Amino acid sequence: MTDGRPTAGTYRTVELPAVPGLGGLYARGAAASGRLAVTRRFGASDDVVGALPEVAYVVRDVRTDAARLTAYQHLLGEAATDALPAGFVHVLAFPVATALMTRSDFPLPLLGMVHLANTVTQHRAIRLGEPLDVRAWAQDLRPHRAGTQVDLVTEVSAADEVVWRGTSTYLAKGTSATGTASTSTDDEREAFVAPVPTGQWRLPADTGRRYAAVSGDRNPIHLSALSAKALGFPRAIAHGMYTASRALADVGAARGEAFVWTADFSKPVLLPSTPNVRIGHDADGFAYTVWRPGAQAPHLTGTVTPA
């Protein structure tokens, strides 16, 4: 494969007997992390990855937890009904697609992973108590002008009917992707002007832990000054995935039961913090920004369109 993405027919599936745990995930991804960074700095070539596994991982029979439903619902300030919100799919789905990225054969380092963007599309509303197969593959290998971007997509389905899927573009900083034929469209951002704020969040210093006890997404980076400052941050951050699951419960029963839901991470969100956030129409649905009062970038914009 020239663009480090295999067709449709080309993925070897390979069956999980469960969805796997993110803290073990966490701890293969340092392993490997390690190993592929000695074998760069003793290797023929210190920067240049491979191509990706031509693999699907999934799940099948995936169940969801209705008392975990509910502590994702307070916190992120969603309607308490049966239906699961999407960044909730995301949170079922986000480890099976870690599993890839643990692999001995991807190419790519877990640690340091950034998180650039994500896209779902949910073709329906999706029931509390419907049996769930969660497939997902790497794909779309291609440059970025602080490294290699690769598209992580997971597909939910119900019934045999893909209901739910997610594509997270995330960033290896450092890295050249050879023999790639996409082109980076990282071009420079125009200027940020802050809109007119419709709410301001008040964030805590302990919401990366809170969410972490919902998600399963325990990355130290979110969980404290202490553990954050170890990997380079002057302290901890917010989940991407929650700043952006929190844009989506401010849009509320307003966007429907089928809908394309975007968000692009600019800014991490430093804990505790008390960021302004504009919720608005656009020509198409709604359009979001968060952003630092005084800041020259957002922490993120997105929009929630219809299906």
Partner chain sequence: MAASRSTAKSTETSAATSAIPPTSPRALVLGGNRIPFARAGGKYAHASNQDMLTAALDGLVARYGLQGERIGEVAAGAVLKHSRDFNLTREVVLGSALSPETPAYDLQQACATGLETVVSLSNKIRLGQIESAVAGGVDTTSDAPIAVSEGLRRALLDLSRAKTVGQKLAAAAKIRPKDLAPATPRTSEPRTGLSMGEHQALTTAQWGITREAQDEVAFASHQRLAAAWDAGFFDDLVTPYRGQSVDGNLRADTSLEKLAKLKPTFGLTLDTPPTMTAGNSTPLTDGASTVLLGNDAWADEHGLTPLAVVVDAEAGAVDFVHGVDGLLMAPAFAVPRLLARNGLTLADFDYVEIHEAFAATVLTTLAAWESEEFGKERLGLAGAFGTVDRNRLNVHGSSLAAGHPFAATGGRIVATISKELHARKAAEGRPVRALVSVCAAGGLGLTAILEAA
Second form
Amino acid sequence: MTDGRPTAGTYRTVELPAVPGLGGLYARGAAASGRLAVTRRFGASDDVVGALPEVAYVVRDVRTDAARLTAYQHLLGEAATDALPAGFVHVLAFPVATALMTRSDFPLPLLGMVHLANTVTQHRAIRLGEPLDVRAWAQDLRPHRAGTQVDLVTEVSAADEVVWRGTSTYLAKGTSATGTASTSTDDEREAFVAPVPTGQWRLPADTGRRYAAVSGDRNPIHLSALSAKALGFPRAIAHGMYTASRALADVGAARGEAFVWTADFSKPVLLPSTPNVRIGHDADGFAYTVWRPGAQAPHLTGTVTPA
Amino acid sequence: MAASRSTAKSTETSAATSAIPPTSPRALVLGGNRIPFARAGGKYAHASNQDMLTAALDGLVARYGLQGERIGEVAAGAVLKHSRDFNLTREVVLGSALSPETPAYDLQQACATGLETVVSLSNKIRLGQIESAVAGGVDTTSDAPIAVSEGLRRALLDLSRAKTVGQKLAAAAKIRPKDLAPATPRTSEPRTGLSMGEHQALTTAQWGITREAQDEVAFASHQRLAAAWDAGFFDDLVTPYRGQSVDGNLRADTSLEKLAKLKPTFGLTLDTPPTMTAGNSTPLTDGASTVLLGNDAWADEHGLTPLAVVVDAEAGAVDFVHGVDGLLMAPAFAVPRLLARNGLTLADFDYVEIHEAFAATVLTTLAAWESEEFGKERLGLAGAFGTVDRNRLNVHGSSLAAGHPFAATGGRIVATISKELHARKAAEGRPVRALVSVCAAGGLGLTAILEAA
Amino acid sequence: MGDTYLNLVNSGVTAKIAKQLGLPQPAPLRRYRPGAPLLGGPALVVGTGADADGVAALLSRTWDVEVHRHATPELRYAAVVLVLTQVSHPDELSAPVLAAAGVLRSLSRGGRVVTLSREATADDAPAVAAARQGVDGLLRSLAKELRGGSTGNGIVMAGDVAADAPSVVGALRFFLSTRSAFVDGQLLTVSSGAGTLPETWERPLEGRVAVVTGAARGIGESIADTLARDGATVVAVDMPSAGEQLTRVANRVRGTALQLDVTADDAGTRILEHALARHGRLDIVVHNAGITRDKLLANMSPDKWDSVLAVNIAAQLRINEALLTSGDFTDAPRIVSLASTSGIAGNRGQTNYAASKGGVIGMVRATAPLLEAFGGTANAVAPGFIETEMTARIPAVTRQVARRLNSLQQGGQPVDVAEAVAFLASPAAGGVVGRVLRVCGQNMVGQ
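Beyond the form predicted on its own, can we have the form predicted together with the partner chain?
Now the complete complex, all chains and molecules, led by this one.
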């Protein structure tokens, strides 16, 4: 990705001793979010967001174990091989990016941030036991019609070669970014026409809890109706990356070992749910759509195409 | 070889035996037996797969006088199996009137299980590995295995592996009340989460198959099966069991009007009007079937009249997971390959047996074969593959009327059509052929050619 | 089917009470077991002349029985054979009959009395005919006097049939053996010297192929078992709806099951085709399939009348015709049909059934001559009260009375009928043609 914006190359590198635990990060994030709210309330430019920290976090020699991998693979419907599913690499590496978002100088509140989109490029299969280096940073703070969005980039390298790169786009609602054009970058959405389904997912109420158990992502909006209500959702919602990873698993072995996997999260999946799914040869490689029958917009769409 | 023979004669004889490869034996259908199929929860509600398959096998043994006979091999299977049935077919043989020295194995290819046992045993006969065989299949949805929930299963496994009291307590503590609810087997496709009916509903809509056309297929199935029962056609194909003496699902008195009144059950969430009802879909059924196979020599030794030759078979599969083709459309691809290999066209068949998983399955298969576009783009042909004369299709009814105990359906079809082939050839004195097509879960299909012996 | 009364009067306290009250004292009957000796004790052969000598020699030399020509007082005899073939005047009955009388008191339980005599005809001198016919009355009365499960039966030789004719020998062995446990007071006529003695009396039907209709249960099931025990390969036939039971029978007897409605037009052809294809031949057909639809004639519906006649007699006629015209039923074939004492003596409420069973008797009489050229026979067996599922449905009191209305004071077992069928189906019975053999314990009604 070369878009002329500051990248990891120009950022200061901070090496963390280990991948931070997400639980602690959410606690810190909650505190930081509170602090941000306080700052904004008393600040001169209410709702105006500051710049991104020009810092890249690095964790070296990240490893995982077979038990955790297998639990993930079984839950998502991946074959229990020693190749790490691209979604699992995300689970492994993303806490490093999350840690960035809990920095006191990170301009957006972690809690309540909405995962808008995700793109993963996997260059080759990553094997269980390979020592991995994870590098994460934030970039592209920009306005969204509903607030401010930012990309969290995570790169995973093996033997100094980038083998996996993920970009997660988040939206902080109700804030506006500084230093960027104020015109909306959002395109007009095309009216959604439901395709012919190829399948159906039965997502029980505990879907979020089960994914939290294998991913470590215990964001309260996914865990229970009660905790989700506290954050403004009528019921618990499925992790976006869970749904995207299931779609990736549904594509199956046909995706190959090097691919680009995208996801656009339009509407959250309120649990429990039985959405329709289409996984088809509709793009260069595969395209997928997940929607509730009769809905005006899909839950998510995405592609899995050769890298 | 006799030493006194002249040199010339000996040479001639040995030349004859070594130069010409021995012709491989024919695999013959010699007969069959099944128990009447019963609706789930009906007369076989408390019969296990082993009970039903034993009844079907014992009936076969009785019909053909095979008591104490060491059959080359018995192969059968069930789609829904208890873990205790890990060696189902062998256990059935041991409990039957056959010789306990008869080997057996289990086989499973979803709804194609029954036909695949016929195909693979026929291949063994043709290779000369065995001279006789019994193919079969059984399924019960009434006595289906119920598994413990995934949570309880894992906890119990952990518990059994735990060595210390502490480990055992920890494992036991993981069991939650909701884990105690049993997990019943689902008939939905593991990779898509859709039931077979929902999958077929998609295909049905894609091919624009009407409700009326489906009901007509169902009506014909009941009419023809009822006629066959009335004519005593099944007298030497079926042995009653547990007070069930005809197929329990058969509705001889059904009508197009009655079928038209049924509410749709599949495809309710699609944009197109739903067309698939309980009347034009197969019901959950319990039953078992067997087919007796052998080569000419074995048939002759046992005074058995060969009914049909198992000529060839072709399996197929489709990528339904990515929506390329409908779940049950594999036979639409397998049959053209099978016929091409044998230099035959649809017009060469006097009988076409297409398993009626749903009336729409038959109709979408026929529609695909009649489609120019499908023929050109999907089959790589110059045009449409061909048309099946409806008078040759499922002449004695099929699964819509008889019911469909998954693994037992193949045996039902093979035995029925083999008898019909033999009778037709006896009447007309010309070669008579049948095409058999069975679709199966997982996007599978198995097709075979039978010829009157 | 159990006979509680029979069990009660034969055990402990209840037996004593029954005796004091003078109630009928039926004795448990001994039935045939392969391997058991023909008789459980010595036999007394009464009579003089070549026939008596021949019988004595047969018993002692061939059948390994201890034979006495003169009664030893107080000795317990297992059998008495009265050879009366040479009597030419009723006066001549006195000596042999009274000689036999002396040992009757000490006849062992389940003992046998068998008379051998010649048929009385109109061509005989009156005194000869009187003597010969006198044997009939003698035997029938004697049978009624015997107790303890003992039976009396007679063999009547027609024309110039020799005493060593296969059927005379076969019938003698049948009557002496436990195979005839429930046959009592019967006179069986041997018409000719046809028939062949078996290589072994244990398996007289070895190599023969037999079809039994109605073989799924009851008497038919027992016939299948018995024919198979005697060496026959059995084709078990019954209605398709009885297939499950039929399978059990066919697999037990190691035969084949043929699900078939005997009233079907092509039943005979299908039976023959099955037997020829599977077993290479057909030698014996046992027409056992039968139904009852009891109703007083005044209340009889067409359906009840017609269905009974269709199954019980019309089907047999049609099947026989198919067999007889096929050219494949020609190696000393045997047809054995099930008649009934109802068809002989009549039974209230069974006009349809009795008509069909009387019809059977007429049918075998007229069918037998058609088979004689091939050494074949057609005969009927007429069961009396037999303990079956069918008779178990008779109301209790009626059933108890029906059971006692015979000399053995009990109902017979299906196997008793089956034994008689097996005898008539055997090669030795070739001289018994167009006859009816009753298996009724000498029922009081009828002949």
